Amino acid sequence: MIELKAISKNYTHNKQTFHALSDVHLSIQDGEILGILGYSGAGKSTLVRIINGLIEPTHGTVTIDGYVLDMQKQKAIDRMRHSIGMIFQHFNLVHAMTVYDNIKLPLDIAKYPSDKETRILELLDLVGLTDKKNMYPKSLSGGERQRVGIARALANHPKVLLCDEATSALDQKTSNDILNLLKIIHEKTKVTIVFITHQIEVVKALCDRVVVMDGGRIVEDTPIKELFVNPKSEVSKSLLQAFKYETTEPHVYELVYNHKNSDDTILSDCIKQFHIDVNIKYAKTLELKSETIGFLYVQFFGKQTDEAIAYLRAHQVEVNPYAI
């Protein structure tokens, strides 16, 4: 487990102090896929660089597997880094090296104790690049380069995989392919994945839990479903704007179904029982990592509207008064 307590990071320039992070508390559980979401400048990348020991916090402590990270002890830092893999936005490959040698590089640095050849071939097979092992990065597509970056990050069997905007330089199809590959890797290895991104589509497809950052602070920490169903912070609501139905009409409600009740006749039974009129305005579904959520936007009219809403909620349909 990774635990950050009261983390702050300040930078001073020309006697002006910039607070990149302020009083951040965060626990990352073993084996989870955590998304750290926010706009540019929110503090996401600073946070991930503190987690992997690239920069030292101004205040606070980082604890990994029960050990407090001490930036003054270089051997401890180096040992910790071997247990954390890093995937970068722009791949960071060595262009003078082949795919094989790029993956071999971290094994050489860490003095990998087992057969390197076997490990490299395992990784090439895992990321689907066995036939590209002798090619150079300039000959690869963006998606293939990122697959090399993933293989390199996994070389030393890390416990944690940090992904810093790892799909933002890719087109949508290639991005989806990389996310699917990360899900397969997680299923096979149970590695903890921390994905830093400004793309709401990424956390929707990949993550179990989301931390939303703004101005160097965590403003929301929530399961992925709750982020889409009931966002708390203004930043979250802004990031979710593209997924929302926009209306200023009165009497509109948002009905939220999960995969367990999506095929039921709950709404039609409700209409019959309480003699209400329902005007359906808009419907959509969202595919999350492990479930599908349905959203239905309706207007209710009738004397028993309150009773109808209570009925829906009793049948596990979330009902939210809706206005944007």
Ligand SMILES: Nc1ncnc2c1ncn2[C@@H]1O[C@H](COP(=O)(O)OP(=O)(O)O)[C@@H](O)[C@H]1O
Given for the second form:
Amino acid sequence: MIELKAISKNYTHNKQTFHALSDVHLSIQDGEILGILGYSGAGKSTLVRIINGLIEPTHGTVTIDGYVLDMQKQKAIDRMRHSIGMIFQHFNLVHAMTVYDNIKLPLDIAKYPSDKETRILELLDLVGLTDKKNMYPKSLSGGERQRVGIARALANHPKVLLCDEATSALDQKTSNDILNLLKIIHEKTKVTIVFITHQIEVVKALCDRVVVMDGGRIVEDTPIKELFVNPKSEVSKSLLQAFKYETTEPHVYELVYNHKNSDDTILSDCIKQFHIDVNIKYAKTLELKSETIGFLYVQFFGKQTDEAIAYLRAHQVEVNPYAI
Ligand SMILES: Nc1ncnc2c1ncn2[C@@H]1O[C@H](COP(=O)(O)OP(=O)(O)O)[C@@H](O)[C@H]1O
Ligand SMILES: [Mg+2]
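Output the structure of the form predicted in complex with this ligand; the preceding block shows the form predicted on its own.
First the chain shown before, then all remaining chains and molecules of the complex.
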């Protein structure tokens, strides 16, 4: 488990202090897939560099598996680096080395105790690059380069994989391929994944939980479903705009349901029982990692609208009065 307590990071230029991070508290559980979401400049990369010991916080402590990370002690930094792998937006491969040698590099640095060849072949197979092992990065596609990055990051069996905008330089399809690969790797290895991104569709596909950052602070820490159903912070609401139905009409409600109640005839029962009229304006479904959520935008008309809404809520359909 990684625990950040009261972390802040200040940068000083020309006697002006800039607060890149302020009072960040965060616990990352073993085996979870955590998204860190926010606009550019929110402090996400600074946070991730503090987690992997590349920069020292101005205040606060980082604890990894019960050990407080002491940046003055090389042994502590080495132990922490060994337990964390990292992938980047622009892959950061060594261009003069083949795919094979790029993956071998961290094994050499860590003086990998067992058979390196076996481990490299295993990693090439895991990321689907066995047939490209003798190629150089310049002749690979962006998606293939990121696969090399993933193999290299996983080489020493880290407990945590930090991904900083790892799909942001890729097109939609390639990005989805990489996210699917990360899901498969997570299922196989249970490695903790921390995925930093400004793209809400990425957290939607991958994460169990999301932390939203704004102006160097954590403004929301929520299970993935709640982010889409009940966004709390202004940043989440703004990032969610693209997913939402826009209307200025009156009497519109957002009904949110999941696969558990999607087979029931709740809405038609409700219409019959309370004699209401329903006008469907818009509907969409949202595929999260482990469930599908339906959003239905309707107008309700009738004297018993309040009773109808109470009935829906009692049957696990969320009903939100809707105004945008
Ligand atoms: N080394 C640095 N010196 C001064 N300011 C920095 C430095 N690194 C980051 N910052 C500032 O801190 C803020 C957060 O940056 P960053 O963590 O890279 O955000 P994000 O990854 O969310 O885009 C930005 O305003 C950035 O300009
Ligand atoms: Mg960044």
